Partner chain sequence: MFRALWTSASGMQAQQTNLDVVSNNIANVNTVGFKQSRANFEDLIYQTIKDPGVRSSDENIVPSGIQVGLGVKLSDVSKIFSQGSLKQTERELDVAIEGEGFFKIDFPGGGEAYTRAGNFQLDNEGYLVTPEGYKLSPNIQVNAPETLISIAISPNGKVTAVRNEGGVQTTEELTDIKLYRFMNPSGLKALGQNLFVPTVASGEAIEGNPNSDGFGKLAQGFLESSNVNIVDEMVNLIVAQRAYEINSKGITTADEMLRTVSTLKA
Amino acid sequence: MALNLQSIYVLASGSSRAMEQLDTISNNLTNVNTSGFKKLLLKEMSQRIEKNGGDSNHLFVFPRFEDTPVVDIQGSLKISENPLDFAIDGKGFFVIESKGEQYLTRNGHFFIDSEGYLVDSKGNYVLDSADKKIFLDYKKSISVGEDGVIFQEQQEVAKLKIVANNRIEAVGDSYYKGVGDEIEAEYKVLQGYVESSNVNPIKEMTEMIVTQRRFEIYGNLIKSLDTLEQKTNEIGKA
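Kindly supply the structure of this chain on its own, in the form predicted on its own.
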């Protein structure tokens, strides 16, 4: 591959990574007010084509996508005084069931549906420690201990299922899947609180400006190389 084409390929790869970074930042900013949302981070890696002989082999290094890990750090806790709002202070996730699949969430803004089951804002069932739906009597008061045990009129009803993994991945709508090893959940459940997103909007906006400049630099360099290529061809024809 000619040296100039290698350069354009490297710059085009960098431009693509900048676009992916902008998409990730935009998604973080969109969810800055979503309860329990965890920031996503775009990771890149350097890729070198091995079979690109000669000295130019060492020039053909380009950035490529590696991963979008979830930044699983605590969001701030806000008082809501809603008895069906639960927040986790520490490590762990609530477990909900949707279409037969179990997902993790830190969004503890729950409701009681028309059949009396505890559900999240999308109508998915909140599970107890025995993987069962949690039935509640909406006429009775509800209290929740720091260990996640739910009481109604002094009677234990269920214990919230809370699990932790050393690595999770986002599956959309503030739901997550554990993809690493399960670890001990160390937490306190707080009733009448909700956990805010852990996205810092000021930092994200700063990152967006920096990434936008990076994208523009790649674009300008590609244009410059194209202009140089045209000039070189014109000289060759003279």
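What's the form predicted together with its partner chain like, now that we've got the form predicted on its own?
So it's only the chain below, everything else dropped.
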């Protein structure tokens, strides 16, 4: 065969990467209104070309993605006037217990459940600094200091557990898991605020255009290669 099909496979693999890129971008965009959402970044991998003795079949130039780190930068804060909405300004996550496991979240939209415990919208318990559930007296007003200490009528009730990790992974349902080393949490807790998503729609829309063009370029190149192939076949016909 005159033409090497390797290049078509490489281009097709590039198209698949562009599809993954669009998947990630659209997930970021759908969560543009999700409280406490942290966008994912799709990191592209630098190419590593194997040594080959002029054998183009062994050129590993397939584009790949390396990693999808959660971008843990601050989202904008929005006033909500709900005394049980907490937002973290700075580094750190609230800790939630669900089925014996601890999860991290920046979505501080909490409730008092029918037994008097502080829970999130799924009914999972918010933990205090001693890893215990937080019991609140609904009859008394609740105020939270910037250090996360909850007061009820001048009485200290509990201190919200807030932890930070140098690397986190998304679980879904507004939950994250810390996979890296724990680092010092530097934060201010704000009562009556919610943290908006940190997705910047302008940046994501631009990325989306780039992705689409990238996909088209791969497509056009595949088409050109195909035409070349066709021409090669036609040479023999004359």
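Residue numbers count along the first chain shown, from 1. In this text, all values refer to a predicted model and were calculated from it rather than measured experimentally. Superpose the two forms; the largest set of C-alphas matching within 1.5 Å is the rigid core.
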2 Å or more on the CA of residue 226 between the two forms, with the rigid core superposed, yes or no?
yes
